[in-house]
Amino acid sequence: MISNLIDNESVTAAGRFLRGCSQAVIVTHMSPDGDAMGSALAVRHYLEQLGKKAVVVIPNNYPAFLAWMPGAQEVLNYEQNKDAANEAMEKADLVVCTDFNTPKRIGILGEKLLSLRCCKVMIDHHLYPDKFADTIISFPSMPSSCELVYRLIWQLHEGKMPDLPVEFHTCIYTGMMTDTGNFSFNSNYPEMYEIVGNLVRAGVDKDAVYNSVFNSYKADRMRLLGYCLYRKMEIFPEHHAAFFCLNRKELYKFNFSGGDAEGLVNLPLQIKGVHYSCFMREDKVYESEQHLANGSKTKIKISMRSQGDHPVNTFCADIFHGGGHKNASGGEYYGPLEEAVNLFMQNYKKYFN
């Protein structure tokens, strides 16, 4: 039996907003991953089933391996279609924010969000949510925002999912799968698999979802993977840690595109005795985040993973102003790659043991 984890007051308030709106916008974070896209698109499918108008707005583009997701082709990319996105947000009487806990995580779109006077609902699973929404449904212990969306709708309908299209269930499953590394971390409790069973009964082809996400990379990505492991990976056995980084020149050599780095940070954890893994890559500063970059044209994306009782979220929060979950966290550094690497090298010994 799936338990009612969300308090009744929050469920009632969210239900009032979702059922009472006529035109909604769903927003999720920059460089949206499977959980961001899954939760946003699932809310859209739910609202449309209720007879509402709904559109998903993303700050910048999603990776190519998520383009197959039901409804992904109709999302509005704020960087590419700002006028249409602004118009949709200004017409909306409800904004649903999924998979982010602060307007900073949606770049320049955050300023637009805060300027809107319509009702706002946050559905998120990250620590320390900002109180910018009218209703905040925040469960940092939840492995994915998609599972939280599912649970909210489950409770709204008194423990029975309404007759929703398979597209909704597929989006939920995608987020749950990707945010747990195909159920390899933060996923060791029975209720998650009750939900997965419900999703499969609703028509989700879990094998097809897996293949679409994990078996759709180009050959250059496989060559990049080999290069990282052979040429770039450093092991610090006394601290059970692995580290590797890529600059833009190296990424260009392998025709890098968004999503090619997905899962790379997990690979060193397959090495016996390695509990922590850190991967950095050099990226450009997008228009939507220029106000955060302090004039820097370079952004360093930091991804960290760990196993068991070896947290990485504290390190990411303290050193790179990031955060996330105990075993899956990240951050960003605006400046040269060398500076970000030095920050890691100067501090990892204090945190990893």
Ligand code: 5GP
Given for the second form:
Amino acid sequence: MISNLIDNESVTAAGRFLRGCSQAVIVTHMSPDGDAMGSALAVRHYLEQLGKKAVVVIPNNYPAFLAWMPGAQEVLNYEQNKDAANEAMEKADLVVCTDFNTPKRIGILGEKLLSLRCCKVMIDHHLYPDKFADTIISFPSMPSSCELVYRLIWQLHEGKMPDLPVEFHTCIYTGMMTDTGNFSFNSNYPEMYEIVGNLVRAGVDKDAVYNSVFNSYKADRMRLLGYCLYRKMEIFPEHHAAFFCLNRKELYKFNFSGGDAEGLVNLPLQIKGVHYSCFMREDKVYESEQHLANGSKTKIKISMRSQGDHPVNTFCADIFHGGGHKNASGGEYYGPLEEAVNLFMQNYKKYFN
Ligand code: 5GP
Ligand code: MN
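The structure above corresponds to the form predicted alone; please provide the structure of the form predicted together with the ligand.
And the full complex, kicking off with our chain again.
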């Protein structure tokens, strides 16, 4: 039996907004991942089943390995389609925010979001939500926002899921799978598999989802992976930490594109005794972030992963103005790669033991 984890008051309030709207926009975070796309698209499929108009707006593009997701082709990318996205948001009588909990995570789309007077519902699993939405469904202990979306709809319909298309279920499965590393962390409780059982029963081809997401890399990406591990990885055994970084020239050499970084930071955790892993790479400053960059043309994207009771979110928050989950966090640095590397080197010993 799937328990009712979300409090009744929030379920009732969210239900009122979802059922009461006629034209909704769903927004998710910058550089959307499987859980961001999955949760946003699942809400869209649900609203459409209720007979509503619903459009997904993303701050910048999703990686190529998510292009197959049902509905991905129709999302409005704010960087490429600002006018259409602005129009949809201005017309909307509801905005649903999934997989982020602060306007800072959506770049300049944040200003637009805050300027809208319509109702807002947040469905998210990160710590410390900003109180910018009318209804906040925030569950930091939930492994994925997709599971939270499923549970919300489950509770809204009192345990009898409405007749939703397989596209909805596939989107939910994708986020549950990606945010748990294919059910290898944050995934040790039976109810998760009851939900997975329901999804497979509803027609999800879980093996096909796995193949679409994890077995669709370019050869260049595999060579980049080899290069990182062979040439770039440093290990600090006394602090159980591993570190590697890539500058623009290296990325160019391997024809790097956004999604190619996915999963690289996890690899050093396969080494016995390594509990913390950090990966930094040079990135361009996107238009939607220029106001954050103070003139810097370079952004350093920091990704960290850890295992068990070895948090990385405090390090990311303190040193790189970032945050995230205990075992999967990130941050940004606007300036040269060397400066960001130095910051890591000066501080990791205090945090990692
Ligand atoms: P990734 O390493 O996959 O980019 O990010 C892992 C997790 O860290 C994300 O799900 C998100 O929770 C968090 N995260 C990544 N980058 C940032 C950031 O710049 N700021 C904050 N607050 N969290 C981040
Ligand atoms: Mn997520």
